[in-house]
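A single chain comes next, written as structure tokens; it is the form predicted alone.
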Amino acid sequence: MADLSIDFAGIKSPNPFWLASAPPTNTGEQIMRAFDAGWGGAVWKTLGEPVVDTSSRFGAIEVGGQRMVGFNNIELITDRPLEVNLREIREAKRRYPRHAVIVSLMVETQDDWRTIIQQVEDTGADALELNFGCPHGMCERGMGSAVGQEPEVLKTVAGWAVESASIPVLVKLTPNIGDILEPGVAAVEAGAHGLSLINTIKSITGVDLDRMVPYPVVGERSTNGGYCGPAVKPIALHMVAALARDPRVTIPISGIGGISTWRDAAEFIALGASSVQVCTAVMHRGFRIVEDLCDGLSHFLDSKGMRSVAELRGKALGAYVEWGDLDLSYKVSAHVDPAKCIGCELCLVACRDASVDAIHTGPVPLAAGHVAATRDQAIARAAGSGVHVTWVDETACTGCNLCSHLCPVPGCITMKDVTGGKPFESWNDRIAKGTHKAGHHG
């Protein structure tokens, strides 16, 4: 069975997976009882001054009946005093010596900097995680995602923080900027131990169109507030890719953003995350999913021939290149199953309005390269028997899968590789070759 224990910076863990700082770990008894439900560490919601949260705080996008697959929150930092959250931390760590406790901190002058990490030190916490990346309510006040959107604050504040402290550091780093190497080199450069990405993206998820109010509605007003979520995953992956590629980068990630199953923490391990932290997934469905996320880690780390996390971490990366480097000679084509398609015509209508009308229905054409359906079927349709044939003009298809995507049954559309053993050749390798300009493609 594969060792999922991780050392992060030297935050050493039972797994991988980590509560990211939230409302779930507002409290040392909800971050106790993660820990007893199997999770390996727990990012502790942020400290610094206490504020007032407002009422209501969330909302969420709802996609084909599924729930939640978007949140919204408007929450800030601990409403709890100081000294009750630091109590608490201590007594966590006591419990669970084998757990990592890293705390979450926002606080505005150097000195506030070092007075709280000096008392959170005194508690045993693991580490330290800077949060730069909230934005709403603690930017206005010059804090969380108004740091991180400026490299040179960022990298002072850190360095604050960093000489300051004797345990690891992460900052944790906002995605509601042009190009998330600025903010994280910085990081580096100041002398931070670790990554932490993403945080929440700048939002509003819909409007209350009776009361003419955004969500979530606060009596007769809103405001915008950080969105989280599976729909944010994408985002996420790239920024933490972005980071993990580039060779200034050369602290551990840590990869927030939408995980929900164990296949969304591979993917974020196999792009170059060394742990991976969730919150929306467990605010849905209750601390027992880390269960299911270490199980289907473990059986997958073992399918693959793998003895650990660290085996998996950053094996994708490497495919992961520039558009300018992608191969134009690889080409493929849709395909229908006919014994699969039910008529919808989902994928006709898409291909012909949104794409290139290489899908039809009817009669197969039997010319080379019209193929998707035997030629019984196209016989039965053509004499009225009411056999439903699908088919992919292939010399016309881009191979964009538009159709496979939106196909509603599974395996009915699929793409076949139809390169046919053309050489590689890249937009690059094309300009390197002079030729990339029109009437020049050889």
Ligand SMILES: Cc1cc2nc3c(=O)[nH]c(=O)nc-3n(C[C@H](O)[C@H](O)[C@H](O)COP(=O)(O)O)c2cc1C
The other form holds:
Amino acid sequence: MADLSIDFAGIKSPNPFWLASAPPTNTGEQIMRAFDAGWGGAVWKTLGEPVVDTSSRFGAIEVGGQRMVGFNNIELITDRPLEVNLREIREAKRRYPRHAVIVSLMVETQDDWRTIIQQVEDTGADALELNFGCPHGMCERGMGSAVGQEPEVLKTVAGWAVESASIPVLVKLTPNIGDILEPGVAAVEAGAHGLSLINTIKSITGVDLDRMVPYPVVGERSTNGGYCGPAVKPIALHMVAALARDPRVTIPISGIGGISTWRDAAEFIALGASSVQVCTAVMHRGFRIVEDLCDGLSHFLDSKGMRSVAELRGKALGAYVEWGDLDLSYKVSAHVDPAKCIGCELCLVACRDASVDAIHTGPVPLAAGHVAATRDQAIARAAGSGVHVTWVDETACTGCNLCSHLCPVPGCITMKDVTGGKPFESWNDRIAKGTHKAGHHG
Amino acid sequence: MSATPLPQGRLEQQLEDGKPLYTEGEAVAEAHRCLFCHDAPCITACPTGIDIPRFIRKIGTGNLRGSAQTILSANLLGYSCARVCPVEVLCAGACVYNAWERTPIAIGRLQRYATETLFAQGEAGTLLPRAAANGKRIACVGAGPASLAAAGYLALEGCEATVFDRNPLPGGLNTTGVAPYKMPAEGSLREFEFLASLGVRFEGGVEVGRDVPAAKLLADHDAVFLGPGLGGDTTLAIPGAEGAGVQGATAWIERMKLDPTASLAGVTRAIVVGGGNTAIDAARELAQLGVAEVSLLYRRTQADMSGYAHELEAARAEGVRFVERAVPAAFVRENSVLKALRLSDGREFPCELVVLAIGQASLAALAQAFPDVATDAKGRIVVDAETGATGNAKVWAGGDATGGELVVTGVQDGKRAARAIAKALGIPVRDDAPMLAGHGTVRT
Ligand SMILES: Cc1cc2nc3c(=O)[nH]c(=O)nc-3n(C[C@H](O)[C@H](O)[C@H](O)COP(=O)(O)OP(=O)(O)OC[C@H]3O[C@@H](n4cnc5c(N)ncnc54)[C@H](O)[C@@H]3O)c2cc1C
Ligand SMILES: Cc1cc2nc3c(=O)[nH]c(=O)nc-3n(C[C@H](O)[C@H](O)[C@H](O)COP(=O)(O)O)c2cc1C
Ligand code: SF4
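Following the display of the form predicted alone, present the structure of the form predicted in complex with the ligand.
What follows is the whole complex; the chain from before opens it.
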């Protein structure tokens, strides 16, 4: 059994799974139940000057019957009195000394930061997380993403916190910026001990077309909110990886954004995260999902012969390079399994309308000199069954892999390596050799 | 997975799998339909208390090993249960989708997918870690689901557990009785290999009470579990009952499943007498084997039947004629050849074969060979409902012999007895011992 425990900038946790600062971490009672369920740590719902929230406050995207693929909120930070939160933090830490209790903070002035950090440290909490990310409500008050979007301001404010704190300080970044490296590096320069990302993405999930009010509807109005859930994972993965591979980022990263399964978590860790945080998936299905997060990750590490989470960390980072360093000689071509094809022809129409018209069905002629390994089989099965079995003109196929993504039958369209031993050559190689002029791509 | 010792050319091999193994895509798609309910009613409805939403979610996330572990710890026979359980009246019958008039989750098929895939990978033996040997010896009488579960759970805790069966093959009715369109005998033997990999030993062809006296079994072991199931088919005491063409249902089914010489040559009209699930199974099997006219005769009405409505419906869809208020009076024979079955109201049903599914005898005599083991008026072994304990401090019992009716209830009986035996023998049970999973988890 692989060792799931981690050490994140000195923060010890029995596993890499932390609850993100959000409704599931609102109270000590919730957090302690989450620890019982198996969560390794929790980032307390952001403390600060207590707020008033709206009703309703969530929006959601459903895709083909799958609920909450994307989730959006206009909730602010904690609405509970500071003393109550502090008392509960102390109790949670006392009762769960082996779990990571991290407290998220968002206040305004340097004095405010100094005071609240002192109060939180007195509870015995393991670390602080500075919420520079909230994209609604708080930023209008000069906090949250208003700080996270200005690297210089972030550096100053984070610097105040680092100066006042004797426990590790994590800076939580907003994705609502052009280049995540700017706030990330600013946090490192401010002396932060870790980065957390992403917070939510500015969004409107939809519009109630009868009332002509965007979601979520608050009376006759609405406002933009913060987007999260499975839909944001790709954005978060990129930002985590971009920071993790930058040599200036010397501090650990807590990956957040759309994590629902152990696979998602493994991907964040493989791209450089040291811990991961989860919000929407818990709001959807409860604390109990952590059981499979741990179990699945542990079986996965075992199956790869890795003994700890640390061995997985960053494993895929080396393969993440700039476009110009990709191998232009590498070539794949689509292969439709004639036995599995159900004849929907989605691949055919996609290739024709959005690519190079390399997919066919029935005995249409094959261009002279072109290869189509499954053509005869596909035609034979189509003739015998009436199923519009498709086949690929492999010579025409560019290997874009659009068809393999949209095919509804698992394992039916695969991409076969047809590089044929051609030596590696990247765009940058070509520029260096002068076979291409430097210019635009992408 | 194994070189099975079963001969080829068995009638059961002509029947098709009614619910074939899902492909990966099918399994993942079905798993994603599961709502992952809180306090899920399916768990309550499963006699062994498998954490169903949990194992299904693990299929969805691609954690198949964890999925199989979840299933098999609560139910060591989770593979055969996946295939033979009447899920319509158990887990799937309790699925919240029913209340919404939508198709319930195919729990049995998902359970089969997870367990069969792990079996096929040859990794099942490493799923559930075994405790070190503790020197305790356990004997289980009968190698059916109840005994196999008891033996498996105790073997996992380090006992030397041996199952004795008069049949040369292990599995009990899973091997000799369940309908082939649910699971052919190979499935049961494959499951036994998994149990053997946990340390369960099998002594086939040994009849307890004849080949090994009860006293010797008691003397040689620290505890004995009785799981002998039921006895032979009940016969009909009416004229013409003796002779060819009239067979007991379990005897006929066993031959259909295992005996390559069994044949239906010359049978175009068959009658099954009875109103339980064995009767419906036999009728469906005959119809699926191509007997042109199969009639199911029951002495009362459909409402009084103990067989499941969904099974009767399936039988009718397969062409079985169902006849209510049919009370057999005599077998009509010409030159001793069976020609028809005559009812008490004078109706006659021409036929070449009559299969009697009107009950099975009890094995009370075997039970009584064990001192202080009591049986009730119906010949069922009297046990403590919580533990399966009998009047003899060294003897526990479960399964059909104690009134059980399903594979899955037999498994739960075996698991409960395993817990009680471990406690009685002072065997240290690990905190994460599989025997503690599922319903009725009382720390020993
Ligand atoms: C035709 C038929 C179809 C069924 N279909 C289903 C189904 O689809 N789903 C379901 O859940 N249940 C089904 N059942 C019920 C299910 O098979 C039983 O409830 C279950 O097998 C009981 O398990 P058991 O361990 O108590 O006994 P059994 O499975 O009956 O096993 C008892 C074993 O003990 C052996 N034995 C008996 N006496 C001795 C002795 N003196 N010495 C050594 N060995 C002995 C027998 O040979 C037998 O192998 C069916 C039953 C029948 C008859
Ligand atoms: C309702 C809601 C409230 C949130 N409140 C906070 C907060 O108070 N502080 C904070 O740092 N992040 C907050 N977040 C952002 C989450 O911590 C997390 O960064 C984001 O939801 C992405 O993760 P996910 O995709 O797992 O939900 C909130 C998110 C939601 C959905
Ligand atoms: S989850 Fe539903 S019931 Fe609970 S507070 Fe929100 S709106 Fe009300």
